[in-house]
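In the form predicted alone, a lone chain appears below as structure tokens.
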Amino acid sequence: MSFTLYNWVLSGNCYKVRLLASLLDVAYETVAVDFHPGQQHKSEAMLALNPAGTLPVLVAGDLVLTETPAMLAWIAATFDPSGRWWPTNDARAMAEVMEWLAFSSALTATSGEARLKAVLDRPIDLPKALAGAERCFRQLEQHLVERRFGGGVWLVGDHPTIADIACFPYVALSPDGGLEHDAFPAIREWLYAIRGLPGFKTMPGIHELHELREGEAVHG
């Protein structure tokens, strides 16, 4: 089985996607659909595949799902095997990803959000955007803080599961938008640990582990 994946290259969302298929070595097929400048996610034949106009959309067969927490639950359940990566078969480990995964939307609409007005001037207020990605950064880094002191590494359990990669594109992001990591040394060593992976590939704004070890300034 394989999917298809209405893509924008420069979309988190869909590069959470894109990083997890490639950490589990799937192949699959892309659509480019040109968000900016040309809004063709709005355009009538994205719409009557997504009413709600949003990407990525991912297709596989005659299922169509809009939302990236699903998409990654979907990808992780068909295609790993050890069920590592959604641990369904551990109820409270289960459980503790989907808090995550509902934490990676508050990463979308805050640190996501800043980077979207830096790069496209999108309207939105900025400062608001900033506070609240920073109350999620100081949230991430306690939890990721109080792991370490357990001997973990990953936000659930010993081994990364979806949690992990919901959340890394708009943390790894986030100087884009204007919100540096210095004063996260526990997110830092999250996000290198997550580029140390066997599969990571990289998106625009988001460098391979080497180029970071090599350059601590550089960004991404």
Given for the second form:
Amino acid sequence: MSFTLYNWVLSGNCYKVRLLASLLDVAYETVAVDFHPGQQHKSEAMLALNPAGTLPVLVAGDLVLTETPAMLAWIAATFDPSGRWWPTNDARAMAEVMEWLAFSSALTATSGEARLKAVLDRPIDLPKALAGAERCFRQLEQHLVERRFGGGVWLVGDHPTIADIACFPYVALSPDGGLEHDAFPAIREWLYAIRGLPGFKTMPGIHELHELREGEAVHG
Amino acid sequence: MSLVYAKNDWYAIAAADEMTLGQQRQTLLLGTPLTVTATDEGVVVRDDQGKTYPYQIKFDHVWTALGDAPRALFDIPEGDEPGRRCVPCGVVRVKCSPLRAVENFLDIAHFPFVHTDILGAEPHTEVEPYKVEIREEQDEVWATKVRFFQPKAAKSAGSGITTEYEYRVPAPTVAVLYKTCPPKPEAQDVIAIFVQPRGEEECDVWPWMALYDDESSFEELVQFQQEIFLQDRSILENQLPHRLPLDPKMEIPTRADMTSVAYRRWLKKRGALYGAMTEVA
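In place of the form predicted alone, the structure of the form predicted together with its partner chain is requested.
In what comes next, the whole complex appears, and the chain from above leads the way.
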């Protein structure tokens, strides 16, 4: 069982899928979609596949997924036999992960939008998007501080989950849109923890941890 | 003073294929808001006061100049060669001096660290000696005989190769590179950036390529270039000072920076100081 990802290399949402696949060591095919400047995600062929005209789109046989959280859940459920990345056996953990999956959409709608304005000059209200992103970041920071007090590193439980992957890109990429991480120390720690995961994959704007050498990963 | 000089160069301000009849683009060039409109008599470039400016279509972009006596637009003859695919890669905004965007494009030493596993990889970090000259006749900066090991030099490159580069600066905010073309070793791929200075510390960058590659899809070629350029963006936005320092006392170059040194000298000599700082602030 594998899948095809309709992909734009600079999209944070496409990156979520690439990142999880890399962490779980899953091979897959990509089809490059020219989101910019071609607007190809709104082309007839792409709209036939995904009427919402968004990226990414994941196709596995006759399964077509257009929402990133659904893709992450499907990939984890299919390729992670340990069940830790998408903890369906634990009602509470599963529900908490779903909370953060919903929160990741708010990050896309604020930090992600700010980035589209700053990088591609899309018609977006930048101050409004940044203010929204900052509100999201404060909520995330508070949660991560509380988690730290309890000895936790990840958003939910004692292992990274698809919640971390769903929230990571548009937090990590926020400096692209003009929101720096300096005021959010717990968020910075969490970003480092994710970047230190074995199998971590970068995207433009998210750099590798050069200071980490083999065998010294923060979290195994 | 620096603005007067800058106004007499041509700048890419729109993608030609997006300027279909009736399309309009609002933009900013050297601090001047412009409206670019595609009419049935061609493109009209107009400022807020209604003043119109000349335009020409070259290298898949619309170019304009704001000054009364613009210098001739340089040529990239390879763009007209049959068999090459010309690939305009869209526009990316960067909050940095237009000159810094050009200088970064001319730098080889950062490849292994910023474009890891694509344009460079550790431990192949050494920049071998290369040749830099200012060609007085064309009034251009050239770096030649640049050789560098690259794991994935182009979309068409199957595995790592030692790539040969030539760099050319034909105008203060344009950089062109010629590099080994993996599927056609006797030819060179051409990759350029046309930098549109919005202000002295903000620019719109239009990457453009003229390649021999019959295998890759257009979408893959665009994304290959976008990925590389976006890897530079966050670094460019964090460079200090924001304007390019032309005073040799401000930074200590190494041998690998010869192109940058020549570029900075050339800017200074011409008085192309828009986006630059000339003395210690």
